[in-house]
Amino acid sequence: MSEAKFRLRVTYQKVGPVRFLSHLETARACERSIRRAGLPYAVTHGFNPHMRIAFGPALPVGTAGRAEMYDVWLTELVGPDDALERLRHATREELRAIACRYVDPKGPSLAAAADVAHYEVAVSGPPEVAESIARGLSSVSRSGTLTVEHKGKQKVFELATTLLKEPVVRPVDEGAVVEVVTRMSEQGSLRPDALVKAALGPALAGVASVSVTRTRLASRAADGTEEAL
């Protein structure tokens, strides 16, 4: 049985059409890339041994990611630059590896450590859409809560604790971009597109599209500052 000695943290992007892959499909694609790259990965113990790999918080289907992460345990030390180069050659561009580094094998899992998510919500619409979103966000913020329906169930988010920063609205050509920073927890996370759509209200009918990209995952320290994963 191979011994897991080295925990390699890989940062990768998930963009373009592959953003519609499920979390399980994404995991399988990454595992195939690791095999093609020839990295000396460790396998789990038990009746059904499989690659020892662990992913960060799942992206909703349709949401892109610029800095997603997984940890893969290796049996032999491979230089981070060498591992990155091998993964880049073995992975399709839409799931391209961006960075590799080693982390403490006994450290917390990515899923447990990542509790802050940064998003960009791109809204394609008329020139005044940025102003509409800004006004709507102020109104939603004053209400204090946002009720979101998902799979037939309603969940109420307390915005003062869910939003770690006041959303920033930037007008761009043919629309607007909204920067949202949310807290993630085992109880669920607020989807930023739900916040923006609520802010738009009736103006949503004049919007051509709303797309979401998760741009960064981080950990929140006790003093409220963010720490890189």
The other form holds:
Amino acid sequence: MSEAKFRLRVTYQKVGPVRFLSHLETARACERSIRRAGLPYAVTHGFNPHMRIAFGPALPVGTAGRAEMYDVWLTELVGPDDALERLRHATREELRAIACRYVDPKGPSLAAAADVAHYEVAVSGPPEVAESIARGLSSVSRSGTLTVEHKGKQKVFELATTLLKEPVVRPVDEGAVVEVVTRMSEQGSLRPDALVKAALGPALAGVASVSVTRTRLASRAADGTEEAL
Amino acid sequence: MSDAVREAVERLLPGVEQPSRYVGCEWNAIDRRATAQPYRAVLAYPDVYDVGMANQAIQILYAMLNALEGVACERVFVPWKDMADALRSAGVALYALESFDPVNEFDLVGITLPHELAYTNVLELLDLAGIPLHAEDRSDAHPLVVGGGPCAYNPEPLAPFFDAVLVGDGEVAAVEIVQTHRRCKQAHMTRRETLAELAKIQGVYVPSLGQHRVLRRAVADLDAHRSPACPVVPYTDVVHDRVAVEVLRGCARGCRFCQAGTIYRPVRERRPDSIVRDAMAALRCTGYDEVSLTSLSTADHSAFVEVLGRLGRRLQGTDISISVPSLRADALTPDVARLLGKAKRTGLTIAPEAGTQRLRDVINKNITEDGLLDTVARAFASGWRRVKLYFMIGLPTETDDDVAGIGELVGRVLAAARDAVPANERGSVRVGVSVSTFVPKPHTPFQWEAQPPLEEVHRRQELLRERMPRKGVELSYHDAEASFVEAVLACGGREVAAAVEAAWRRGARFDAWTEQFSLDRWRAAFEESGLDASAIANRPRDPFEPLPWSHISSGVSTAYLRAERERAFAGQTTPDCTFAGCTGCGVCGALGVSNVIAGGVRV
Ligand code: SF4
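I have the form predicted alone already, so could you send the form predicted together with the partner chain?
Everything in the complex follows now, all chains and molecules, and the chain you saw is the first one.
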């Protein structure tokens, strides 16, 4: 068996109805697109050989992604543009590959390196919704913490360390868009829709839908600056 | 319209289990833009997406109909209860997966009928789609509702709900149905006139025209129709998540309880070249990591070892594996074991069906005890640690000795397995025993036989439980209550339709899912519709009385079925005609087909 020499980092989008796929379903779909693309992917040795691939942090079911990532190990070097071209032909628009580059095979895993996530939360509702969110956000941040319930368990987030930037609220035609940047950790990450829903408070009842898109994953350097993955 | 449906559906998805069942946009699904064709069909499977997408007929017909000029074909499945309820309360009609357009706006809805316990789901599907349940209540504006699949061979219990039913292979007939319907639409014919045109197609039964005679369709040469080169690739973890290549259709072994053994006759093997070509093409086009060679009994293919060898060489060094879901135990030669690789060691299944040689001769099951024990010894000696055995209770002429014989046979299998493994590994030997209940099926030599009453089935199950070795054996029973309902739905006539509808109105859906099935609900439905269910399931029939499915011909002569029944009771076996020459079932003459053995001879 040939060696896994080259580590190709693929950025792809997950938009439209496929945002309802689970992490496992998405991973399987990506693996199949690599086989269809005919890339010379490396296979693990042993009893039940499988593709050498590693995925970035999971997206919750229902959250879209504009720049999600995985690393696949190749046995031969394929030009990044060529690899991208082949993947683009092997993926549906909703799960399209949008960038390819090689990274250090010995570098940290995507899941460990990606600790900053940028989100856009689209809230569709009446025009005044942007203002109620903005007001709600400042009162939430004054309290310093946010308690979120998930599957019957309560979790408390310290907003000063969880939020890496002050959320930005923009009014749009049919509601508002909120930009949120969070720090992800092993202990779990704050879902930005939970933050926006908490900010809305009772005004949530007048909202038609809240949808979330992760727009960027990055890594945080020791000095607090952001680095692309 | 479709955008509104899409938005409405996306609002429901966060609240349901496995939303990926409902989103469509899979790889190789036709593009939503391509769905706007003058003629639109939708293929439906009466179960959830994860079960339905494993059905090969859906993939075959989907590819064929979409290849027709001016035709777009989409798919739809029955939403699980949570989604069905959500759609109903949101007032959203069932939609097709590609365009999100409502199913009731299509020209034709084709529904596969895989087994009787899916009947209530057919009504659930029609109701969710907003299509009147009864064909007579549909107007020219409604889609044509056409059934097909194994249950088409007794269409009567569902007759009021279908405009037409196709009996037999769909490869050519489905295209004829679509073309005829299209022509009728263009000529502005009424629904009645259209149905009369459809009834002229061989294999098509139109219930509203009375019980006219229908002769089944069968393709003479499977190789004239490619296995789909680009099947749709689901996101959801479906039941058989892999490329499936049908390597042969039909099985002429002639088990006397088996309906498939009649309705898929004769044997039609695909040539090794086409199997390898279609498997490789579909793997490239889907990106799957597994290819499965399917049929009723894949190892019967006369070039089975050659096909395995060629595919194995092509896939060497990749992460792609080959699987054979219906591998007969006696086909597990050392060659085959090596070619299938280690990954397939998990499941070895054998279906002796009966516990004594006498009863195995009655049912024409060609498995001897010595052969069985040899196979088990060989398999366990070469690494297998589990085997699953399938048996049936309630077969015609069964006595308590036959039931006890199952326990004894299992004991000997267990001993043979333990003897074949090193002493220190004996503790890990497992024999799974799965016991189902005999269901008389139309078009079989046992179509005149009775299913024993439920209390008697339970008594025999109890008897078997007492006689079954405990250590190392995992015994499971197929729900006898569900088998009773299955027998009623399989053998009943048009009068059963009211009971199916009553059961559905009482909440029956997903009856094939054990935890969803309720006998009480069905009993109430039988009573409400004045049906004596026991008189259908538990009554022996006279071999010369007319049966509810007498007007439907599989091509196999009734005289042959009667003769097979006589031979059964005389304990005489009948050989496989692909080995021993024609045994006179009549299907080849009636349909103008013959056994196609790609490798020349069977060995
Ligand atoms: S007609 Fe003869 S050869 Fe043909 S399937 Fe029947 S028994 Fe076999």
